[in-house]
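Quick heads-up: it's one chain on its own, the form predicted on its own, in structure tokens.
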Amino acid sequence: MAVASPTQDDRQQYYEELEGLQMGPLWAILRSTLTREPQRREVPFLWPWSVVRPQLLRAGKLVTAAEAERRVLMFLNPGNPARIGATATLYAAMQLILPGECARAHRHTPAALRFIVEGEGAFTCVNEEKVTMSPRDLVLTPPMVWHDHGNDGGQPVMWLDGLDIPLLLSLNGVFFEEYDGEAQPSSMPPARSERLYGRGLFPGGSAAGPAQSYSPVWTYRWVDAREALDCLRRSSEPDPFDGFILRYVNPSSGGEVLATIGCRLQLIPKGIHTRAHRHSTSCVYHVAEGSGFSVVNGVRLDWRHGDTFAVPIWCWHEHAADAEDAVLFSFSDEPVIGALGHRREQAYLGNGGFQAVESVFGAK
């Protein structure tokens, strides 16, 4: 006996009845979610210094830091669906902290970085540690460790804030807490953290403690990164996608600086025009120095010291400088991806390894 075919009808009856009992079919979402690579979602951006600037320093005139918590202007990428991150796994934004002010401690699971761009006499308490901040500076704050902001000096001081707000997010993993009190004590010697784990000599016996999964330095000085540059440029060859690159590096254990970011600091030679590769990681850059251009997936972003861009996950980028030295910052996640066993790498064949420019960022 010949069975009825289904009609539509009847597909479409079932599918309710599944939606009812908290159901679906995967043959209908199969082709959308097993991708034969990371879809485009967020796209190429630039945030230019010169936009941004003002906007935070306006910000400082209408909102106090008490009123914010954290006088922050987030970098939002046009195509991030949850309208927090600059790319799928990252949050950027840029800070501010007028003279006088505290910005209040607190502590909480998503893992954070600062990289000064301006203005001297600020600082981070970090774990009852006073860490000085003065511009293109790293500092770091890990997962669960208190911290607070405040300004002794007399101008604004504005740094780029990296969290991984986005991936803790997606696992609705975040946990916050509030100090009891506005600030922490400095209990801790001047530079603790740099004096005693920056240097390759680290406690021993009962006086090491236990191992952590971020560094053990909380802040990595501008003026010994810079130099290390200097040192690999004189002692090297470009790599032929980066340039000159460095990476911060946990003491402890020669890992990443957290467990879920990693940062970069490259020199891009002035003249130099790296080759142009993807990977599968996202990233965000700051212009610490200089000026020049990346292009990414064909879109050319136009940057100079101060500007922040995304690179998102599977996007071809290369850099050029223009006519002095660029050093660009980064930060990406890198460690996660890695940890999981999902890093890829493809390089650019095509053009002799430069992409085509298709469009330029912001050209009306």
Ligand code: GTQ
Given for the second form:
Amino acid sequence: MAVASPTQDDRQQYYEELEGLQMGPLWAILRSTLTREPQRREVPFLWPWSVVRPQLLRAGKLVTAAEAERRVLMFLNPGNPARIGATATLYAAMQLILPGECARAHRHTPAALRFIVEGEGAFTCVNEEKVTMSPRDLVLTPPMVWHDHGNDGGQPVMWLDGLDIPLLLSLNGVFFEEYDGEAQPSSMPPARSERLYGRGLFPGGSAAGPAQSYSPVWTYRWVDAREALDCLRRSSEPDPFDGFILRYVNPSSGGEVLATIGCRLQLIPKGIHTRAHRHSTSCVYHVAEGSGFSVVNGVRLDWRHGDTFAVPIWCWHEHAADAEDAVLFSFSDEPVIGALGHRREQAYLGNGGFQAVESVFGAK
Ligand code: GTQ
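Could the form predicted together with ligand GTQ be given as well, to go with the form predicted on its own?
Let's see the whole complex now, leading with the same chain.
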């Protein structure tokens, strides 16, 4: 039996009825949802230390650590104001703790890392182990591990926080618990996690557990990392896309330090300009040493020590150091994308491997 051609009105009425029934036609959104490449809202962005530092110190005058729980300025990506994150999956922020303050103990499912930017004398207590923090050390507080921060010194201490909050929010996976009391007792011997798990020796016999999803070493010291980077430089050729690059490793598995976040430290020697590539992971960079610039999807980001910048997923990027050697710390969602089997990488082939600069970030 022949069916009469439907009119626009028939369709419209149908769609309206479906809406009331909590149903919808896939064909209306198929092409705009299952896109050829990621639809990315986040943009390349840089938070200069010269801007961040005074604002953070201002927070120190206006809000106490006790009031705030954590006195933290978040880095928000202007491309996606609805999301708390520097990229679609990664949260980045700068935390301040003043002498004598305590940021009380809690734990949560989001995984966290700290990269210390300025000041001596602060510590994080991680599962009853007091971990001292010095500039450029990496400190981990993995999922559901109790942590409080304190400052026994005489200076303000500031550090970069990296967490997987946007990822966990999209998974509806956030759980949070307050500790019973302000700060944990430090019942563990000082530097226990470094001394016991960070030296290529693990407890044997029945105490030798299976590989853990996060590193049992709570801190990776700058002096060690910097020395390793120099050693790498003296004994190998630079990677064309990343210069000399090290991976912070979970010694129990050989994998990434956190199940959802991987950390890297890379040296871009003076005069080196890396080739551009892009990958299916997003990344937050922090300048640990020196100065230089990156070109991210045609935007030139000039950076110096203390700056933080976001490279959203599938953005072309290349790095250069012209005046001096530069060292970049970075964290990414690589372990998540890798576990899903969705790792993709592409080299930029046009223009001799370098992007054309279309705009300069922050230029008026
Ligand atoms: O220091 O425990 O930037 O729980 C965000 C959430 C820091 C922290 C952040 C947190 C922390």
